[in-house]
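Here you get one chain, nothing else, as structure tokens; it is the form predicted on its own.
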Amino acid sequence: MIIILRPDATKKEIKHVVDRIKKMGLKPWISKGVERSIIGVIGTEDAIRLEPLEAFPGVEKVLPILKPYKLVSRDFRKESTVIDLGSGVKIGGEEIVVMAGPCSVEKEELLIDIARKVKAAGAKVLRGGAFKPRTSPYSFQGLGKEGLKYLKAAKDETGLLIVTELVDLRDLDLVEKYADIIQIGTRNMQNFGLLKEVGRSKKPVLLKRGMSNTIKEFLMSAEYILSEGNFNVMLCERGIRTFEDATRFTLDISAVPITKNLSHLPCLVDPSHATGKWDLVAPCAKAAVAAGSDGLIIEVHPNPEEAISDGAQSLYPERFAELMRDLRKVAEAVGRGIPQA
């Protein structure tokens, strides 16, 4: 449930409500809005429904949240969440943030070269996998710590922020040290232990939708992270499995307006993994911007045929630059913007 406070509620009155919630073994979360604040109550609410909360000083009214995800819901926070990623980059506002780079970190010089080129085109975040969860145990699994060091070198050279995937809970401290954004990939969307731990982290989290999961399940996974105190969560639609085999996955473009209607969290789209084909990345990226996506994550490689992983869906840097020019036109048409380099 949510407890809507009066605009003139005092700190003492709010504390009294919070203390009563805690006394009943429930967890209160205070959300400060533009006009007034609310308190979200997390836990089994049967007992608290018997409490005369609307009679408490400072309380205006009490409303139940019927959705299973509470903190993620727009019922809890009406205003869209804007996440400050650092270095003046914010996601969830009017500007669309583009993250770009190779699927896997390969060599330091190569990564720095890619970083320079995607930054020149307007990307604000460098993506690159140091740890790679693969379907086959014999496939390339990433460079690990060495790959993270390469990412840091690219950041030092270009100033781009870093997003990279966390696969194993044992690597959390290491990834936190190097990354600005922790990515939870599709295969770990329902790794609830991992979600709880990144929920206790101070780093922003990019949560990708599971390839076989519903939007409800997607939002419930985000709820795991928020329930541990980390509200800096970005949702990412990256394609789901359907009967269609013309693409690697099926990009659920409707997930963008649906999640933004149900949740206050920013929503991004990964057209590279969704389609698996480089020539489909551009049209799907444009569609995502038109649908209201707050950001894009796109794979870029100067020599896709020699990329260690996912070369078929990677754009040449010059094609990425051309796409960025086109995306700015689409963004302008829908009242958004994509910053220049």
Ligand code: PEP
Given for the second form:
Amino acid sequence: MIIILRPDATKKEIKHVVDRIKKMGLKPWISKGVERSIIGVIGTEDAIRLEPLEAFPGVEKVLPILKPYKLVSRDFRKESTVIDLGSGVKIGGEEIVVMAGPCSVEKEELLIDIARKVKAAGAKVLRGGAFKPRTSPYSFQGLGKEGLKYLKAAKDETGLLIVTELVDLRDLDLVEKYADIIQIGTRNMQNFGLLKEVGRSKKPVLLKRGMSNTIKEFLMSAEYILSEGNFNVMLCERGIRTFEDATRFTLDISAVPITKNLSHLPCLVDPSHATGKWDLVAPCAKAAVAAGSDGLIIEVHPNPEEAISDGAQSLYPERFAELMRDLRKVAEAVGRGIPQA
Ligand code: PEP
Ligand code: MN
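Based on the form predicted on its own presented above, generate the structure block for the form predicted in complex with the ligand.
To see the whole picture, the full complex is given below, headed by that same chain.
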């Protein structure tokens, strides 16, 4: 249920409503809007018990949220969520945030070199996997803690924020210590234990869409994180499985306007994993920005031929810089912006 408060509701009136909800053994979530605030009551609430709240001073209406996802829904929060990622970087507002870097963290000097180059082109966040969720147990699994240290060194050197994937619940403390944004990969989108744990974290979460999941399931996974108290969630469309085999996955570009319509959360696109081919990354990145994406996450490597993972979809730094120049024009055409370095 959502309790819509009157625009002139006083703090005392709001507290009275909140106290009553808590007394019922339910959890109130307050969403402060520009014009009015809303209280979400999630759980196995009994509508009959909540309805009398309409008689409380300061309450305008009590409405059911009909969608299965509640806190992520635009019914709960009308205004788009803008997440402060740190260092003055915000996602979900007018500016488009670009995250770039190698698929896997490899060598420290190599990572710092990539970080410098993507930063010069205008990226604000450095990506790189220290824990790699590989299809084969015999493939490179990532450098683990050593890789996280390299990411930290690259951050110290360039000031870029860090996004890196958490694969195993047991590594949460470690990843939290080094990352500015915790990435949950496509293969873990429905790892509900992991989702609940990052929901208790204070770090922003980049949640990738499961490769075989619907948008509704995607939003339900985000709901797991918000329901534990972490509202700093970014959705990331990264391609889904279809019958098409010309690309690694099929980029579902419509997921951008759909999620942004259904939810207040920012939405990004990963054109690298979606296509699996470097020459498709630029056109798909441009399409993503044109479709309203709030950000991009792109794989960049100075020597894709030698990359430990995903070389075929990695851009040379020069190509990435060229793409950034083109993206600024697309962003401008849709009333957005991509800041310079
Ligand atoms: C990645 O970004 O490194 C990654 C493994 O992506 P995905 O989970 O989308 O496959
Ligand atoms: Mn990759």
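In this text, the rigid core denotes the largest set of C-alpha atoms whose superposition between the two forms falls within 1.5 Å. Positions refer to the first chain, counted from 1. Keep in mind that what you see is a predicted model, and the values were worked out from it rather than measured.
Asker: Does Met24 show a Cα shift reaching 2 Å between the two forms after rigid-core superposition?
Answerer: Yes, the C-alpha moves 2 Å or more.
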